[in-house]
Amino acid sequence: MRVLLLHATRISFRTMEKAVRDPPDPPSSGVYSNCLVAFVTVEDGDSVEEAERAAGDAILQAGRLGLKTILIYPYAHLSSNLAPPSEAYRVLVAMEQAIRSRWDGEVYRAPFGWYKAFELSCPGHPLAELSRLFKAGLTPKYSGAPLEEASHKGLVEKWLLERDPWSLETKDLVSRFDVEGPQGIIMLWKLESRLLREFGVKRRVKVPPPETVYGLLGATHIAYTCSKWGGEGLTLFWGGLGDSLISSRSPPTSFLETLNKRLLEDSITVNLGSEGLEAGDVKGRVTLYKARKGGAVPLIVEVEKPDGILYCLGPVRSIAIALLDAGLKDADAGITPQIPFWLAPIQVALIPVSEAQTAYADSIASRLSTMKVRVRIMGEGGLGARIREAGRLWIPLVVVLGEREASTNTITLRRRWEPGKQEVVSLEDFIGEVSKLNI
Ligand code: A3S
């Protein structure tokens, strides 16, 4: 079942022509204001289970937006895998009944089986448009109730269901580090290749994409994937770089600690199985990192197998973004945010004070590049502004090259882990220090 949830300050619709031979609903029109519109496409194989999960999710979203009206809008355009009209109608009516029985707001359903003209105004705030996918086969439960229902009954804290855990500042950092783009892809690639080495990964296995990788729902999908396809020394992948889990027999906790101890300190562990989170018949535990904005990010799944525990670490992208998020928490606490030298997208910033030092900077940059060190010459703008920009990119080593440095073959070095300190070192000592760092 695919759902597009839109906050509408106003929606009006009216039936035009019949779209199926005998539509089950009569022609009609409607106008609603300040409501949550759920455009729903029922997919082949969907049942009442998916209808109930979609109902709980719509109730949760309406509550979050303080809306008192939900309009279910049959919409056969969000998937190419449509359920036949009779099935679709049954599931949509089930969704309507599930909302009615569990919510005290007003529920409406636009007529099924018609082409409809509609007008909709959307206020465009960050939560005004959400897309959802409810897949048949895995109905996650918490203490026995479907996830969204459990939240409704207060059995699980709402933040554990958050599907978009990242604060705006974290998202800003993700784009500044270009994590999804060519520059930042280095971070995902370095992280994944380090993990392959650390956990002796030998094979890659393609798995179905999880519906989401965040919150308890994401945890159930990761646990289910790990349980079904996990094994010793495997990468389970479903998309681009970063959409992957590392599954192994050795516990990954100490590796995460080396990235930022907050990843485990600010985390909770949820049991998998009847008294906790149910993901099919998977038994074990999930460790979820509590993001700065308060969302839950699964990082480690431990699945009980007959021959012992199987660990799934990841998704790799979640680890990378959680690392930035944890850094922002450090900054909130007045601690300079860091990223391990081997993982930094840019490891050394070279800042020539004036044009005259550009050649010196170029010669150092080419030496560092042959050492496979990621270096950027920052030549634009005022000296202070360039040093601040290097800080905004959390660049571990910032090198200032002035007249004196160029003439004495030295550099002035600021190490990010020694905030406020700078040291003049010989170029050779600096090169030696970098080669030791760049393991
Ligand atoms: O497809 C013609 C109309 O019949 C309903 N319908 C479905 N709705 C949701 N999921 C499915 N699998 C459906 N199969 C049929 C819808 O009412 C659909 N009409 N928005 C209007 C006009 O485009 C519409 O989708």
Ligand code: A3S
Contents of the next structure:
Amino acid sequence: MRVLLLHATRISFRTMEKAVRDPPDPPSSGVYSNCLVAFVTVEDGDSVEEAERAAGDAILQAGRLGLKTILIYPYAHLSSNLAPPSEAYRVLVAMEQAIRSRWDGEVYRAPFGWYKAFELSCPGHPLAELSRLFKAGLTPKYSGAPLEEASHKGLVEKWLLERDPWSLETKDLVSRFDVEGPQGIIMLWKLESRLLREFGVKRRVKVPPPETVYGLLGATHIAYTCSKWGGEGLTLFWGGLGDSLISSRSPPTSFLETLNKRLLEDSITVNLGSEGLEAGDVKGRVTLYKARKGGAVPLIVEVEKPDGILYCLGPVRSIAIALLDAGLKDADAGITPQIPFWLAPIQVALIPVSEAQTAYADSIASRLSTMKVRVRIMGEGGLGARIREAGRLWIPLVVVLGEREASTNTITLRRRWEPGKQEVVSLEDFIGEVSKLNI
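Rather than the form predicted in complex with the ligand that you just supplied, could I have the structure of the form predicted alone?
Shown below: the chain alone.
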């Protein structure tokens, strides 16, 4: 089921001609003001379950906007995979009935099976237009109620349902780090490689992709995936690099703490099962990180198995982005944000003061490269601008090379974890320090 939710200051429609042979609704017209319009396309395979989830979501959105009227508008143009007319009508009626049974506002439904002329006025605020997709399959509930209804009743906080938890600043940082590109993707690769080593993972198993990986809905689907396919020493993957869960018998909490303590300090635990979040017959609990924007990001799922607890950590991409998000929280608190040396896409920045030191920078870069250290020579622009750019990329070690350093075989070193401090050290001492850090 695909739904387009619009806040309409005014909508009017009138039936024109039949779209199906025997429309189940009579022709009609209507005019509504300050309402939520749900343009609904019922797809092949949709059922009452999807209708109930869509109803709860519409109620939740109407509540956010302070609206007292919902208009369900049959709209067959959001998909090419349409359900048969009789089935689509049944699902639409089920959605209407579900809203009526849970909500004290007014509910209307435009007639099904007709081509309609309509006029619509929509304000331009951020929540005025939302698109939703409800797939057939697992219907998550919280203490017996669908998630959207549970939120409306106050059983769960609204931020736990957020499907896009990342702030604009976090998204900008992901772009700056090029996490999905050639340079930054090494961050995902190093993180997954370290997890494989830390938890003794030996095998990879391809699984169906979760419907989503954020909020309580994502927690439900990750828990289901972990329970059904997870096992000792397995990586569960479904897409590109970073689309993976690491399953293990060892608790992964200490590993997350080594990345950034905020990942656990700014998290909550939700129980899985009849007393909390239902994910089929899965029992256990899930740890969700509260993102800077306020949305929930599942990081750890603990599933109760007959032979003990199975832990699933990830998805790996969620951990990487949450780490950047936690760094921005540090920055908000006046703390220099950073990531571990071994994980940084660029570990060392070499900044020659002038072209005369380029050869010295090249020789240092060559030595670091043989040690498999990720190094970048930053030679263009003013000295201050290059140092600031290294800071924007959270590069752990920034090395400035001037005439004095080149003539004495030394470097001027700035360590990101010691903000405001720099020191001159010998090149050999620097190489030794990098060797110890790059484990």
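Everything numeric here is computed off the predicted structure, so don't read it as measured data. Residue numbers count along the first chain shown, from 1. In this text, the rigid core denotes the largest set of C-alpha atoms whose superposition between the two forms falls within 1.5 Å.
F199 shows a C-alpha shift below 2 Å between these two forms [criterion: core-superposed Cα displacement of 2 Å]. Core-superposed comparison between these two forms: the CA of A19 exceeds or equals a 2 Å shift. The Cα shift for D243 between these two forms, taken after rigid core superposition, is smaller than 2 angstroms. Taking the core as reference, the Cα of G30 moves 8.7 angstrom between these two forms.
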